[in-house]
Amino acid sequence: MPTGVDAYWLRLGTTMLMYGVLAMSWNFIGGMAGYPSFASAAFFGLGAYAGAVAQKYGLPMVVAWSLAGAVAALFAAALGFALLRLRGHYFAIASLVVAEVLREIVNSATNLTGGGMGLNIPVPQMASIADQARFFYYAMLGVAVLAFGAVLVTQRSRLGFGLRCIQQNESAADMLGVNTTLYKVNAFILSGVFVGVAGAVYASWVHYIEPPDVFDVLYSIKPIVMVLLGGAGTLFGPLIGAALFLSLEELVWRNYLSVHTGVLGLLIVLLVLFLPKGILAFRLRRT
């Protein structure tokens, strides 16, 4: 049986890894391509429900997580071809409403998803609660490692080069023969697949989900803030931003519980204003 301190650090570590996955995933479309996507909450909620429903109908947990990633990737591909023809705030607004549409669909599909009553996920049969906590920590670590590997490969590939061209000047990239639509859709798929798997792991971790929880708009806002804090388009910036953001959350939650949302928001605004290119850019300026 873990002590209270051990349980706290395992929970914090799992949350940190989940935030890292969200931030690294958003970095594909937002940091590299420069498209302000607010679809992370849609991918997270879709993955959570896809994995939960799959387990409800008897699929093994890890297989259900893989299925959730595939569902999120297919949804991102279809959504990308539809929305990535838009630019700027038009794309941002369109991507923002996707989570709300999915939430209404989940609320309506009562027989499949439990609707507003939520959905219970089978508890994995393990020796102890401590083993469960460690299992989900390592499961989220595995997703984070896969996401980091995808970022590393993408940055060194033609896809990464194409996305940077799109960020600098999409019209010029298009004129030079870059298939901008295909590159953007690929980035959008990468921004969704790992978030979908993380949502499925989260659902199994907490054993119960409901639409307001997994389709929370904060899952779209937090990754953006994390990437901006760490450094958009960089390799380690999203991870640094995720760690900083979680540290701020914990600090504010402990000391300013009654007004923690407002205080945290103020701190984030100040950090983004004074470090617009992230912590890594600040470090580079000093060296």
Contents of the next structure:
Amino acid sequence: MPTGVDAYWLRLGTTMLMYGVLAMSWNFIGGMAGYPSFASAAFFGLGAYAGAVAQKYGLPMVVAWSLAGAVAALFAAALGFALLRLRGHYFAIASLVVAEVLREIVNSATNLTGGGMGLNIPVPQMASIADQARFFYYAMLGVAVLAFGAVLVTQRSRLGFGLRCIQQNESAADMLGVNTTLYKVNAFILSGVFVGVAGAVYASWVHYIEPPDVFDVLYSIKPIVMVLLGGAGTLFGPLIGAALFLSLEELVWRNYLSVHTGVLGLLIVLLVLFLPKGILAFRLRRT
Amino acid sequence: MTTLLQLSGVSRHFGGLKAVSSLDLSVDRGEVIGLIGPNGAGKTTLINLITGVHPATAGTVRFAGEDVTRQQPWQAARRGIARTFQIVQPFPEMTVLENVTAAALFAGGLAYGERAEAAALEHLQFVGLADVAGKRASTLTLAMRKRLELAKGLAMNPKLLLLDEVNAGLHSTEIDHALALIRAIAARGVTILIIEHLMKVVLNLCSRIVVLHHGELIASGDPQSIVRDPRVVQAYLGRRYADASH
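For the form predicted in complex with the partner chain instead of the form predicted alone, what are the coordinates?
What follows is the entire complex, opening with the chain shown before.
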């Protein structure tokens, strides 16, 4: 891999892996537990700023990334115990405002974050621009592999089974001895930790972040579309969905610059109407 | 006999409505108790407050010597209090086997893996659902779903089994089948509290009957004395009928 591949494809690959991480992460809470979370942007932005601020104070890059993951996980745990007592739509709405609140906090904490002026992240010392691009591709690949490993382990464990029970009938799961709040919080932590790391890697990759960029609500919406596109609750669905989504996004972006958000919206509507269980449902329906 | 479940002065209010008020009830290990009463008497509320779904607003619930008044439903399940629902509650998209495995896993205390599945299959054989173990729960008939509820209840390895109208909606052959099952469960030493409208079932099965009316316990005793108790007749059929028959 990618010696001689041009910069565009490397960039696209890194973005693809990042989307994969976002989609796989959302799958823990949205797919497995059935709780439509809009908190991805909050974890992403929090991770990006945690990583950037840590590097600003001199921490090595990889340590800063790990710290970002830990911050996102802790935040998810605290947020989860507060929000996951709410069920269904109430939780969705509550999770939606979290990114907005964080963005305002980051905006006003000028000393630490640079506020609206944004924050520069030190550029790693490397031989060439191409080496840098390759480095961040592999870094994002590493995060994606970790996330995939976590999905694999979770799906074959008591936690994954309990989450499926919650998704199907939460009251019944409760009655059967599933500590539902704890299980949902665990799913929420898993949905936050890798997104936090991905946010920090992203920040290092693009060298400069500002609140509207990393707390963009699209970071919450895109993973949901990807997972629904691929198949919620499944192992490969989120990855397939992320690949499909990025392809569509690239095609539409390049060819219909002025209407691309409209096309994205149309895609979501079609998806909900005709493919509520995702692409993988075709295969399942046949068997 | 030792006491398994002890309710002392238990009340549950919903706003101004007293669903259950200052109720005392003691259940011994191995008893099969019928809980009867007109619609709205507070029978399901009573089960809900034993299992922590709607904790008591006053009074205490003790289970196996432990104060469990404030417990969560999942804690009740792990302590050995299992219930079936009046309106059956399967995990619709899971197989019948997975449904029962979940019960064995989370309440029955078995580890994740094949042993939990093997145990679940045993319970399915016991209730006669082994043939449909691989089918999705949503494809079962009502009678089968009721039996699935029983299998789930058993897989939880309960000390106390609360059955909320397991026979509602079944025809008489199915009821006979369910009766035989419940009797077999009782023979294993499981204490059972059963809510039931069908007197045939209650009279056949129970060693003791308690009667709820407007959230209060109005009678408790062996089946024969209960059906002759004027307060019970009055609660069910009205004062005029009760006066006329005495």
